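Given next, in structure tokens, is a single chain: the form predicted alone.
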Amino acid sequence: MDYTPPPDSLIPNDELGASIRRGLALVTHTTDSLPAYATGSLQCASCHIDAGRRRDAAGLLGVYSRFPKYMDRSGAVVPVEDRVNYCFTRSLAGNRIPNDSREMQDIVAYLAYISLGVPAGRHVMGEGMPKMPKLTGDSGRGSLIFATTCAVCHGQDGQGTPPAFPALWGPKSFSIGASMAREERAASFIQHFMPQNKPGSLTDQQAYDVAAYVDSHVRPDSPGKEDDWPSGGAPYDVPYNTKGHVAYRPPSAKLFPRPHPPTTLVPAPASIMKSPASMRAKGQK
């Protein structure tokens, strides 16, 4: 499906549009706003460019409309609540907000704007990124051109200026099970729109040679993360051991250990019918 968002001048000026205009304020300065959960040095805007609203950049475009819906990575499905912790737990290396929080409903209420229009289940142009072709990095070429192009917003270090530019390894980085950890991933981000002087300088090897180089260092843990496709199937380039797949160049040093492991899990929606309350209703002990 060909679809543009509304732009934000239409939100309404009611109490419905004052939730879009918070989700929209949380989408763009994250860190600033929710300071307890997302702990790093990412925005959610770091990602998805303009908010979401860039095609092919991560874009959001639609996304209300595909939940809830089954993913492979969880092996449930899942409602866009978690996909948004999912988010917050890995990509911003933070913490879960309570799905019943009114700040996860602003956020909430801001995609289903960008989504007004799109039939449930519909997909359209310019969600996600573009796949790229399959090669491998090398992350000694990947420095060189590191030092000469990223660096000038990244910092040599990789730890950047935030907010407008994150660090892109260390503990304030994005965790081993985020999207970026992965290097088709973090190529096609990089292939596509770095650096933003110049959007697609690179070519499709040098943007793998660069993930390869930003992937290899240490990052966050992401807790639980061995339990990630639980049926298997993980992507060829998931950088650790998950069921019948090996670790794909995982970074050499010790992960960054998370301060409070259990609020970075999301846990998978679990069935009622098993729980203690259904039980004893059912005379059962």
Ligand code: HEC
Second form
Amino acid sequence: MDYTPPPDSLIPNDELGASIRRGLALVTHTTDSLPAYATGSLQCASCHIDAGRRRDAAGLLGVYSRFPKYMDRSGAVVPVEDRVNYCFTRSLAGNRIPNDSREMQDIVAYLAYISLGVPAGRHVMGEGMPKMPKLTGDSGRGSLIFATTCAVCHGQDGQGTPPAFPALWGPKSFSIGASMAREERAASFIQHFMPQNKPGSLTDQQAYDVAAYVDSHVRPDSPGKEDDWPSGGAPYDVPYNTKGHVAYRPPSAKLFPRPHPPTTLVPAPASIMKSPASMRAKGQK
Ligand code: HEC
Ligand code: HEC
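Any chance you could show the form predicted in complex with heme C (HEC) after that form predicted alone?
Now the complete complex, all chains and molecules, led by this one.
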């Protein structure tokens, strides 16, 4: 269905509205707001442009209505909180935030707001990222495109100038377990939204070439990644081995180790300490 989320001006002026506004701030200023969880240079909105409201830019429109959802990558039906934590641990190469923290509930309140009116289970136009024609990137050609078209914002060394310009590789960028580490997914994002000052100016082939170049660099590891797609069927461009799948162009150098495996919770945010479990349970149902 065609869907436009309600504007910020209609966020109610009550407690729920305050939570929605906090959630919007968290996805836009993730590294400032949640430094213990977003440990790199990326915000949620670095990929989910306009805080997920831009169509096709990993669009989060209507996302709340699509959960719980079966994810073949984890071989399980997951709630939206777990999906958010997937992006915390993989796309931000950061740490899991407790599902019952106020911060997680604020993010979910915001996701529910940009899904208002979408019936459960319905898909909307502009969610996710458009599929690309299947091409093969050439990282040599990609390096030339990068130098002339991308380095002005993301730096010759790909490290950007955070928080304005996020890193594309290195210890502060997305992990190897992120969708952006897949050549076709990165090519789709890049073809439609980069360079940010001239989106749509690259051909599909150029987008693949520069995606191949970006994804050829070393980045944070994603411990446990070999257990992804436990029933097989990984997409062709996943850059690491999984059941029945051989890595497509694994990075040439050793990945940056991660201090916390994806399931570990680093010390809970203060909001959890303040609200006893009993009160939370009462407040939720
Ligand atoms: C490096 C880029 C990147 C960053 C940073 C990122 N994400 Fe994602 N996220 C993605 C991609 C790519 C997808 C999958 C989109 C697709 O292919 O359909 C996704 C999917 C999601 C989904 C599920 C969407 C659906 O319809 O199933 C949610 C929810 C989500 N992200 C939330 C977040 C939140 C919250 C943050 C910050 C904590 C975040 N993401 C950070 C790239 C990113
Ligand atoms: C004018 C500055 C600018 C240029 C030029 C530019 N980008 Fe970006 N890029 C950004 C900004 C800013 C973001 C974060 C999203 C946003 O705020 O719109 C971003 C986000 C990204 C992301 C997702 C986040 C991350 O760090 O991985 C990728 C991938 C990316 N750019 C790749 C490229 C590539 C490849 C090129 C060259 C074809 C390019 N960009 C050119 C400014 C730029």
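Everything numeric in this text was worked out from a predicted model, so none of it was measured. Between two forms, the rigid core is the largest collection of C-alphas that superpose within 1.5 Å. Numbering follows the first chain given and starts at 1.
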| property | result |
| --- | --- |
| Ser19 C-alpha moves between the two forms by 2 Å or more, core aligned | no |
